[in-house]
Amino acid sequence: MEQALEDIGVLDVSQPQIYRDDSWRPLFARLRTEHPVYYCPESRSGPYWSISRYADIVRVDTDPLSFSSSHLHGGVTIEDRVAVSFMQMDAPMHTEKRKNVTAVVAPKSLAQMESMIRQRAGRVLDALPRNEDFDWVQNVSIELTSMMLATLFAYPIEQRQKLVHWSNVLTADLDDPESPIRTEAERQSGLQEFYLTMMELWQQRQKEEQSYDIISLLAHDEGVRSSSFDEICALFGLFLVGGNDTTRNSMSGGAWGFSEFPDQWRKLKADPKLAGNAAAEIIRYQTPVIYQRRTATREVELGSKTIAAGDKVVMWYISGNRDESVFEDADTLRVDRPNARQHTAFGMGPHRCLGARLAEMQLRILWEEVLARNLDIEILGPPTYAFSNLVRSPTSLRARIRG
């Protein structure tokens, strides 16, 4: 063990080129195998504590007592960021603010916006060229996503595009070469206008009827209508990459999956029952949010390694659900897996996903709506990715269908 020590130097997993160059896998293979829970003493957000197995993950996310979200100690992400949604709160006031929002993804909204989703999936297929080279995230993916978040936000459809640049550029990585922007000050200002035009329709929503929008099940609550203007705003923030991240990088890595696993495409074409498990397969194979962090509020002993009071603690759901004692063939898609929805991509405690529901329904609908067509999807390459530790982000996927 003292000689794994001295070799494994400073392995920082937080590096986003990592994720740009998809070399992460044998990185946290190793710490899954040596250094389960791993002090990295040295990295461009301060030493921070890896947790990789499975197991230890769980622990992590389901003790808030013990590990806190609180923006008051950070908050969620690697870099300390001051943000007041309830992502970045603890219980009570995590509880409270959370019931206020369960409406958006209620089985009633979801019912209701099961044909809608259903019947724009058909028409973004049917609208694809034949045999001829396009760009599957751009094409299927963004365009999918872009309508389903306007429509979450009761927002002018035919300026959807706004809300994927807005949303971009809540999750810029400041050090990436194409970053759309280079500093805090600029994000800020670049999400000013987002913000003042979300507070717009949230006024505008308080006298009319409530309707099944996250804008309007928002104002017409009285514990977010009492909130502040910056609690308002981050709530914003947090339904926009909620809603568009998530579903959009999983349908540009289920196509690469299926690519990469053609029996598994076969597997389904003949049973597309599989299709829901097949989803959660997808979003674990996928694992479109990188990681969360946490923060010790008390000395606590995890994997025979003590963690001190204040310490950043990130808990990589990437490596999770690569972890072999829990997913046999770990690395391998496989639709019919039995515990696909076991994996940590939605998050395990009481901070889980509010929105897990919703995004599997879309990924559901979209290979159901391909099978309905059988289309023959060809794939030319693999996806290029995001600079990004936070979000594993397919930038482009180039396809083709032939006939």
The other form holds:
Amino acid sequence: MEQALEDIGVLDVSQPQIYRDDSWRPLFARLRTEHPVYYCPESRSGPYWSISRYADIVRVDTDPLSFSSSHLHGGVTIEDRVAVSFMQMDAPMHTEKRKNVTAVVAPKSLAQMESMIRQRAGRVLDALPRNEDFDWVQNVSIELTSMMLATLFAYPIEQRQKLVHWSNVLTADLDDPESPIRTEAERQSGLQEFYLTMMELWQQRQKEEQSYDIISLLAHDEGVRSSSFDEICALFGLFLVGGNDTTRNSMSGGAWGFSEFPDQWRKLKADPKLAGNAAAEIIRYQTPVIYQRRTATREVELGSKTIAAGDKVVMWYISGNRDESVFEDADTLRVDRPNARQHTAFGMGPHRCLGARLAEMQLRILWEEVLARNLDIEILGPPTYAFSNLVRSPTSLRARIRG
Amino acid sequence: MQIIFRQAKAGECVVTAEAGDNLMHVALANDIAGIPGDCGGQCACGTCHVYINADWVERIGSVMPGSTEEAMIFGAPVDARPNSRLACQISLTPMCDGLIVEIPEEQ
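Switching forms now, from the form predicted on its own to the form predicted in complex with its partner chain, please provide the structure.
All chains and molecules follow, beginning with the one already shown.
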């Protein structure tokens, strides 16, 4: 694959295949060293700039005036998309709309969720088979995050597989041979059911007293209530993917990481207080959201290259997190890495992940509960990954618990 | 000079700082609870949110309307108040001696 890319002289890191094959590391290492600000002249989504170094990613992400997220320019994915949640808006609208929903993950709300998350995590771990192979992705990562998602959405927990399905439809890469959908039209019709279901819940919650679930908070927020139908739907979609895929993938990535670096598991076991930092490090190591795209609003000089107004600019978070000038031994998981929290996986700047603390809390609790049970987990081989350049998503990870 | 950090749970903590120091780095160097400062001081994560004590607001200055700092403050899941600032955006001057900073309960 690398040879073929060199032959045509194009380093196109937007090819989903390299994430499925898990062969992206040398390509980004080369970009960071030789072409940190790189114009990729052709890809399936047209030309785009690749930003691969940590400092340049921070530079782009913290300059929303020069690098727009607006749906009017095509939004935040390499392929132009039509969604219009605050994620695809610029200030002042972005600031205003985002403010409306911060209560969902406010410290108060998180504190209310903590014991419930712990209880669920414990139950899921207790239900795992002993001395028998199982799929960590299905039985732990998906099971736990979908339960969490059902709770966040106040959606019937026994129907949580539907949430997983909708999330998969929303993030599916149409070129993925295993994609549940084939066309954009199929995506939209597949999501109709999700939007209508959530809309109904949302309307119902307006009549009830406010509680801390997402739908209730959104139902009682004046700013959200006055938004358009499409915008509210996009917001549901954002919480669906944000609250599901990312944490799911980090739960799988952590299990694989500890299996690759058993000394790190022993270190955590010896000092469970490291669990919070370990959660941040797992998120860095996994980087569940591979990139975010911006569109240049004016001519910008970056790394001695000139980015023209209107150009697509892709910040490869996955590469920023492997930048050796910031993270020593970046391909290694280190639970006590002093600057683990400086990772780019949540983004940097005004669009930084709103659910960062919730994600960290879920991961921390999962590993704390594994420790509390003294589970002896054996991972039987590397994970398989989804065909996607947007989400780094393990699709299966065979495991066994001894004992 | 002395800087006073106050937090509901942790109580009051008085630390020594130098003119030219960055308020977030002072907090981190002294292990002040409640200021994680995830991004390390790049005005990029909003997790060094502090409330400047009312007596000090005028001297320290309010957040600039339309600035990245303002967007980070409003966008974080911590209550934004008129005296909210990001500690990483405050460089200490000799007249900051005795500055009182309140820390949100969690962030």
